[in-house]
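In the form predicted alone, a lone chain appears below as structure tokens.
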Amino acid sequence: MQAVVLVGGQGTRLRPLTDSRPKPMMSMVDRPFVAHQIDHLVRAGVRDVIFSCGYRPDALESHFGDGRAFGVKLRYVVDPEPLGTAGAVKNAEEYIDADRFLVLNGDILTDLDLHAMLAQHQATGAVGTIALTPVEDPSAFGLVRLHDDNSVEEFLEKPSADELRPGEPYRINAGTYLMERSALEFIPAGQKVSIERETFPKITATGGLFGFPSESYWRDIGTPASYLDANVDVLAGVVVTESPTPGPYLGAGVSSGSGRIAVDACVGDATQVAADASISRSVVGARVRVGQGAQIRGALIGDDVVIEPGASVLEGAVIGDGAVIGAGCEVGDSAIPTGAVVQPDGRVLAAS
């Protein structure tokens, strides 16, 4: 088989860090989040990856390049405008030669059983299988009812309570599908079109569409509480993944002299941090100095940041690359943009 992973998004959510990279290439553990993806797509034996780009297309090149080195042949597809995630895949249709093929949305970290999902594919003759992860409240997502033999019912999009039924299952999209060839005819080509709202309920209407109901690991990344999150799952090996377990990770040419570092914790390659300073439950990219006394607890650090002596950088707060957080400044709950300089009486000076 080959896969389709789909990796155009802007990230807009996690940003400031996403001004300077595209969020598939956000650092989770060890590696960027998108090789956690190829990861998985190995372990189930898929060689052969199509990343339909649209975001910052050459960083994910710069990096993964023909895909040798992480075991897959990898081609990559860039849009020549936002397509969405129909439009998406039908852009890649002359890479795609295979009967069926896998699509990934690029922000999804999953161990989810791809080769029980196939059987059920095969089993069933559907012209597309989506996975489906359960939830306690569906009013935020949009909710997959499926019938007896697992063939989809409706979608019904953030539901409220009086369309719910008693005792339902409450299970979601969760971001993976296969799909045979033929559902590409579905999608009009050079159009701007959503896969969970155009295609899906056309393959729906002539019977060909079924849910994969799974309780595997699964979270989206997209915002910067679930990113942290997945962060320390993988740590906590609660996620199947090629990153070491347990934590901490720090990594190469990383300097802690006596400081404090939690097993919930990543640090980034040369990273120096101080005596009597503590990290814990957090992401601190690469070339991060972190002063003496200082803590950083619960937040998103990105690269070339400077946290000086005795500042606390607390729950919630994402600090762009470069950025300053002057001496015994406290930072929680908020964006500090990209070169800001947070000064000890607390105002943000913008980057010059």
Given for the second form:
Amino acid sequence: MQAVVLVGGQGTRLRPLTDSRPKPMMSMVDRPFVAHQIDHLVRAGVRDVIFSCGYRPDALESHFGDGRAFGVKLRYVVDPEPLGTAGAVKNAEEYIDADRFLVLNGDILTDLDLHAMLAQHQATGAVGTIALTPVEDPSAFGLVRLHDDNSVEEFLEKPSADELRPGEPYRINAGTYLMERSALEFIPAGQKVSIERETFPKITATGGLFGFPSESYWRDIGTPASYLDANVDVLAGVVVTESPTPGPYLGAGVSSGSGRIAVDACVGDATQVAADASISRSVVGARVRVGQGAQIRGALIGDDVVIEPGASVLEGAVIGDGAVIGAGCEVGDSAIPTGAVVQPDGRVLAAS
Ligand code: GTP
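Switch from the form predicted alone to the form predicted together with guanosine-5'-triphosphate and print that structure.
What follows is the whole complex; the chain from before opens it.
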């Protein structure tokens, strides 16, 4: 079995952190996020992986190389311009030689049972099978409605209350697909095509698209809040990964003196945490300096950030690489650009 992993998006919702790295290279505890997807594939016996890249492919290639060190054969294709989620699969066609293949969105943390999904895919004779995850409120998502045999009845994008049927299960696209090679014929070449909006409806019209309802752990890491939650879940061992649990996670060379680092925190390599500083429920990058008495709680902090003594970086804060948070400042639910300086009086100066 082969897998195409879509890793080409811009990750705009995670800016400014994705100014300096593509979303799949954002850390998730002790490794880049997409390394967890490779681990998941390896656990399921998949050894042939294609990264379909767009934005900043070099960062992926320089870390993963030919994949050997990660237990896979890894190849790369790069969109000439953003091709969308189906165009990016079509772009990988030259490397897809198996009869069927997996497609993974590069921003989903899951321990979905890929063997059970394959068993259903084979039993139904599907052209495509979409993993589905339950949600309580489907109004912000695309609801996937199934017939009794799990074939897809329809997609309802952001359904309103009157479109919902009483008692029906609310299931959404979980971003993991199994496809027959013939599914590629539904995707025009060299164009921007959305798999959700264009390709799946076409396959549904032939009766060949099925859903695979799953209750496995599932989280889209695309927003600051969900990215933070995913890190905390990995630390707590709520999802099967190869990362060390329980937390906290401390990278190589972290010095923490008498600073307090809670079980739900990740701290990157060579970060220095001064006496009486505290870090909880946060992801702190590499080479950060956290000054005496500073507090970090519910925040995402990039690499090479300086948090001066007595500063507080609190719930919802996203601090770009190289920023400086001045002594005694408080930063709450906001994004501080890469290299910006928050002065002690709270004024924000852009990077010089
Ligand atoms: P936002 O800009 O924050 O919405 O993030 P995103 O650009 O990653 O978009 P989205 O979350 O919709 O993408 C879902 C998955 O498909 C992610 O893993 C993206 O990396 C990937 N993806 C989205 N668009 C493209 C594309 O045009 N080309 C490639 N190769 N991958 C894509």
